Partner chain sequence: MAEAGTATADALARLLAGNEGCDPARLVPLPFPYEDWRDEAIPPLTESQRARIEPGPDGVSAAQIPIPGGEEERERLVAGFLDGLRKLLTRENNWTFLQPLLLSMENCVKCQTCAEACPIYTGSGRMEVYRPTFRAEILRKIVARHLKPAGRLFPGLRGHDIELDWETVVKLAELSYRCTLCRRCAQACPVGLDNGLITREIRKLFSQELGIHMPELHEKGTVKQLEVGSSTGLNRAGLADIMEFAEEDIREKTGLDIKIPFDVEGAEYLVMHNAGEFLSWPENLQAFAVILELAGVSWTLSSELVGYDSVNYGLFYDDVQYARVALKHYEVAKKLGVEKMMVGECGHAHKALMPIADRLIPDSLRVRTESCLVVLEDIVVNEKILLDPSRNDFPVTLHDPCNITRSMGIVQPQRNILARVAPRFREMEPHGVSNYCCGGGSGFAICSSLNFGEWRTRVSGRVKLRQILEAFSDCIEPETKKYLCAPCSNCKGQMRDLLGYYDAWNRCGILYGGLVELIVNAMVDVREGFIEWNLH
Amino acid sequence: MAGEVLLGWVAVGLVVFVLGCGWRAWRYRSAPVHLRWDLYPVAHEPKARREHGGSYLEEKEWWKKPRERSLWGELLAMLGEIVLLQGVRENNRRLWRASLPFHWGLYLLVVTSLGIFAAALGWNGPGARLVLGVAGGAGGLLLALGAGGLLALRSADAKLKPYTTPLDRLNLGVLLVLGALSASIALSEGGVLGAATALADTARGRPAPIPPLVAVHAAVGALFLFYLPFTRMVHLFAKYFTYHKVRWDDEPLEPGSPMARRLRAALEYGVDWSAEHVGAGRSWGEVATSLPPAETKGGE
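Where the form is predicted on its own, what structure does this chain have on its own?
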């Protein structure tokens, strides 16, 4: 019975995770249009222009020419951010030293989770034991080290402390525990494959003894999945919108286009700033197309 309850809890965590991420993605997708400004270089520009931070707007009569776009440029930029965390490395090398193993640990544990599903479907040979053992052990160790390092930095660094909430510390603490448990399971007698086999047998109605480490890991992991979509860690997919829909969005504005309609709607939003030069009570469109209210002189 305990095994069935555990698997039910894991299933609830997975369902809430999927639905929660879908809801957050929909919120991002349906949010008001972002501030359109030029942030160059743009990754999908051809290499010749990308290297000096240029854009298609440099071309004479660019509106008469077909747009040149480099999918390879976008893929390279994405790989640099996902695999090497280039943005963190360039802006905060100290934070990058802890963040890189943290993310690599997460990637390896995702591979481990997929391997566990494959093992439940019958992949259980020596190759499965090796892959799951290495990915689970190395991933757990890297995750624990990275989470511990990030937790220490965010607690001690004066520049990071103001941006670190109790929930951030809770997330890192939970992931540190999950990393340590993953490494311990990989080093245990049955290994990750043994844990996968026990969970799979229980799911098939053939209850098998689930090692305590595996039970605790599954319960904590399901809890983490349960609340993850409602934290700032949703940047795992939110970065798509940050890059593709904000930083790299340089599509020209054309009359009647979806972007034109979204901008028109945004200009109808009301302004409630208290600053006198803005003029509260008007729309952004009115503010943008009129002069500020005249300043009175001499208290008049």
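Under this definition, the rigid core comprises the largest set of C-alpha atoms superposing within 1.5 Å between the forms. Residue numbers count along the first chain shown, from 1. Predicted model only: the values in this text are computed from it and were never measured. First, how it differs from the form predicted in complex with the partner chain.
Superposed on the core, the two forms barely differ at W9: its CA moves less than 2 Å between these two forms. Shown in the overlay between these two forms, fitted on the rigid core, is a CA shift at D38 of 2 Å or greater. With the core held fixed, the Cα of S55 is displaced between these two forms by less than 2 Å.
Alternate state requested, the form predicted in complex with the partner chain (shown: the form predicted on its own):
If you are looking for partners or other molecules, they are not here, because only the chain is given.
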């Protein structure tokens, strides 16, 4: 019975996590189209311009020329960020030393979780044992090391400390414990595959003894999943939007395009800012095409 309860708990955690992340991404996605706020270099500019951070605005009569976009440039920039945490590496090497293992630990544990699903569906040969063992073990170790390093930096560094809340430390502590548990499970007798098989058997109605380490890991991990999407820790989605929808969003407006229609709709929104010069109670379109109420007298 305890095994089923545990699995139910994990399932609910996963559902909340997926829904929460979906809600978060939807929230950003559904925000109105904003005014441009590009920041250079923009990764999809062709190489010759990308290298000095240039844009198509460097071209005379750019609107008469075909837009060149380098998908390769975007991919390279994204890969650099995901694999190497390039931004932190270049600008904050000290933090990077803890942040890189931390992120790689998480990546490997995501791989491990997917592997556990695959194992439950029958992938349980020596290949599975090896992949799950290495990913779970190395992932756990890296996560524990990274979280420990970040915790130490956040507690000792005079620059990070004032901006670190007790909850931040608690979260890092929990991740450190989860990492250590993952590594321990990988090193234990049945390994990660053994844990996966026990969980899969329980799910199929053939309750198998779940090792205590696995039970604690699953229970704490699921609890974490409950509130993770509502914290800044899931900045992965945000990062997609900050890069693709803000920094690299250099799309010029084409009359009659879907963007033009969305912008027209935005001009219909009512404005209720209270400062006198706004002259609220009208739509954005009306407010923008009128002079400030107190200054309508004009003249030279």
